[in-house]
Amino acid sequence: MSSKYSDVKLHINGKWRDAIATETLDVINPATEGVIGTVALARTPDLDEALEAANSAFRSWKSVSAFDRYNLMRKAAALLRERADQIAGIMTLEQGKPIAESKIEVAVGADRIDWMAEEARRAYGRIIPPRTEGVYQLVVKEPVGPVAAFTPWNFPINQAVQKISAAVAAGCSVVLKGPEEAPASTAALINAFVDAGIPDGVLNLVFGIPAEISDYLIPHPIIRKITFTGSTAVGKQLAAKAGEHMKLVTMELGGHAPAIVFEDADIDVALNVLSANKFRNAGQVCIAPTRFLVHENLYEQFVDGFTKIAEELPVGDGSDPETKMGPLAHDRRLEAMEGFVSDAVAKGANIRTGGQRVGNKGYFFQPTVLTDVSTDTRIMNEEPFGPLAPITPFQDFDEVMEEANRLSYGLAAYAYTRSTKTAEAAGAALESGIVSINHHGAALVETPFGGIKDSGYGREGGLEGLECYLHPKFTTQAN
């Protein structure tokens, strides 16, 4: 199917349209640095229309039965699957990831819609036995109201669909601020819902200057819930603003996942799974393994194996089916990678492979392995969000757990061991919202996704993801 890129418009109250002021932003292909299209830039008048549309639509959408919402959402999922090849091609053009990864993202997006559609049909309340005869005590679950959702560029469909599918299934309306770097993928997701018949105003899509849009939407009285995926620094600012106005909040923020390889681990499994997930989407994944902590008796073997994988990884334009790692999403990420590497080297780290930009066209960076990395380096303390793998040896369980839990992040953590006792101890000791042992089992549609500490609060996915868009109402009645 064709993957021709079209300029991206706003979607407000059931209509695709230009911004009122007709302003646009350029969309860049990160593999070529060429402009491939534009995206409409919303200002306050556009946001006012989107807010009013969401408010009006919520009044009727909340009364639509869960079964009818389910039927509509299943149609949207089917349309997304039918269009998967075309949407994947567009995603690779604007975001850069290999076409195989883009196809998986679209397929998983459809699965997420299906899951939440099913889950909403089972959002049961309950009857609480009374203390007094003739009293009825009921708990019912109601949608929280219009939602302001903010999603990033690294997974332009997956991040948006997490929020949209849960909100819509619960009976909420949405104003989604999509990613300006990868807008057409998100627009394609919205269009699947539109073509499935979602009522005007239930889903509204805007793009623009992030701070300007968040400053307007978060305190607005129509918005009842905020959901954000992005950096910890920005998330704290938005959460504080939401708190000033007593808005419900879900924050899915940054991570710095430890990946622990114990002495008795299956080293081949650890190498294959961890390297695949380190370099997926060029490392631009919040749950990517980031600090590799390897037992000293396996250390050199692991470093050699990981280095070999990194050196042999095909890096190039994501539209080439042979490519296994595409470019970074924009030039800012290139500068960040160079900064992390130079800081580590200045503090004594060794580059086993990589460490540099690839060529001078496109935002490509070499898969990089670093050793002898001290804990005072930036890469051991700040989320790198790129294809950098610092590998450090450890001696015993207590030592590695201290390092694994040292940072304020707590999104994901990984461990590899053949010992059931060690696996249970690691699972209990790791301070993280997600712990995956001997495989990469995070972010499945039926499981909760989210972190603790500075990695945020609230959950997406699973039944917990739906509950974030419902509030319990208790009614007690005496005869």
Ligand code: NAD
Contents of the next structure:
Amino acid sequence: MSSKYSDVKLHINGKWRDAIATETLDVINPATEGVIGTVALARTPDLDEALEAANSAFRSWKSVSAFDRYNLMRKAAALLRERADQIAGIMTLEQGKPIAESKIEVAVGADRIDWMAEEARRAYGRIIPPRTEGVYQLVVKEPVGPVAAFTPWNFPINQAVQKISAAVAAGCSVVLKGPEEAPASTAALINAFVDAGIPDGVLNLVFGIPAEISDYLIPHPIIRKITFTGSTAVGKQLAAKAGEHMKLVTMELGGHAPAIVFEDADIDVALNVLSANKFRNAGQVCIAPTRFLVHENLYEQFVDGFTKIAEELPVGDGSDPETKMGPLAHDRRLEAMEGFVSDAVAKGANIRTGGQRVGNKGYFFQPTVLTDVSTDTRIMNEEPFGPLAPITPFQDFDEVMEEANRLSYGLAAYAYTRSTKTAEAAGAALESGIVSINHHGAALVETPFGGIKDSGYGREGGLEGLECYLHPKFTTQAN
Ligand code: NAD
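Now that the form predicted alone has been shown, please provide the structure of the form predicted in complex with ligand NAD.
Every component of the complex follows; first up is the chain already shown.
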């Protein structure tokens, strides 16, 4: 077992502790397949304690001034920055991404806490002019109540901090179910808040059997809001359950981002930016470019360039500073990649490079470029969530927009062109929550992040992210 990795406990009502039934799950290093530690597995009695703690903490936390919440959150952000190197090492051990990416994730996590802390100080209401003299009409923003949050393994800090920073800044309490595959990074995030002095019960962290926990938390009367990041299939189940119980919902679900390279694009910029974002976190990113649509006049040049970048990409253990792409996070993704590739090849696709597992230890998969991929293949319809790049030629604007908007996903879309007219037309035509043109500008702390169609609803980041944890309350008073 690595000396850096400690077993991960639950955090309930201000205490780090084992599960009541003392059950645990193993945590695996995806680069070695070795067990590096355990994570405590919560059952209903643990959840009941977390719910009671969140309920009682909400009553006092909602009355703490936004200024005092801000001061505490700024301390948590500073602690996260101080501990960035150590937390990044843990993240790479349990999740697999290169150490440089882990460091960025911790640093951005701190920025998110700062931004939400600051923004909540400006959660202004308003006074509406009355129809009758002596009447006052007041709108104030109130926190929605205790939140149940569910976050995945691909960004164990970022996915959690998006939710908890907005919730805590708004005055809500939280029961967070973190990722069992990468629990220590999420625990380190919570610990920064604990050490900054967050009152007991405001932030509770549990792990366990995901369906068992969501089945219990979503209908529970203490919980007022559900927020989930993960696959569309699971998101639809959770949203349906939340709907039955009239709970507020934010859903950050899957994507299948078109990346359009028009005839007049700067091909070097397109190749560099798109390949970096294709292979970041081994492609396990909901806004990763996943359908490459390239004008026929640039097509061969783009395929050759992308193939060369993929072939030269250093793949290995994320703890090695030379590594640019680590393993997939767990064995399910490896099987998924093999399934996508074999299905595409059976339907006529050509593998320009990659297409296979690397070695037989660790969940490594080759950076892969596929051409001649028909639209009836699984990879052109299901979120690949891995280092696969299917590249398809197109002839004109209408044709490429039809393909870009063909799927029920609508999270991110990318376009490259030197023409302002084409850029504006693409920006308007793409059915997507996020459109990034000629660069990768998605997912900044101050900008809204989220999808349309089957990619979900609600936003994280930006003013919109805070609003998802606030109710407008209208009071009218006559003298
Ligand atoms: P999965 O669908 O089993 O799980 C995805 C996430 O949802 C995990 O964090 C899991 O713990 C959680 N989950 C699953 N069932 C749940 C339930 N009933 N209640 C509460 N949480 C539940 O798949 P997986 O193999 O872990 O990941 C594969 C797919 O998940 C990917 O193809 C991708 O589409 C999606 N995913 C998306 C994101 C994202 O950032 N949007 C992150 C991770 C995974």
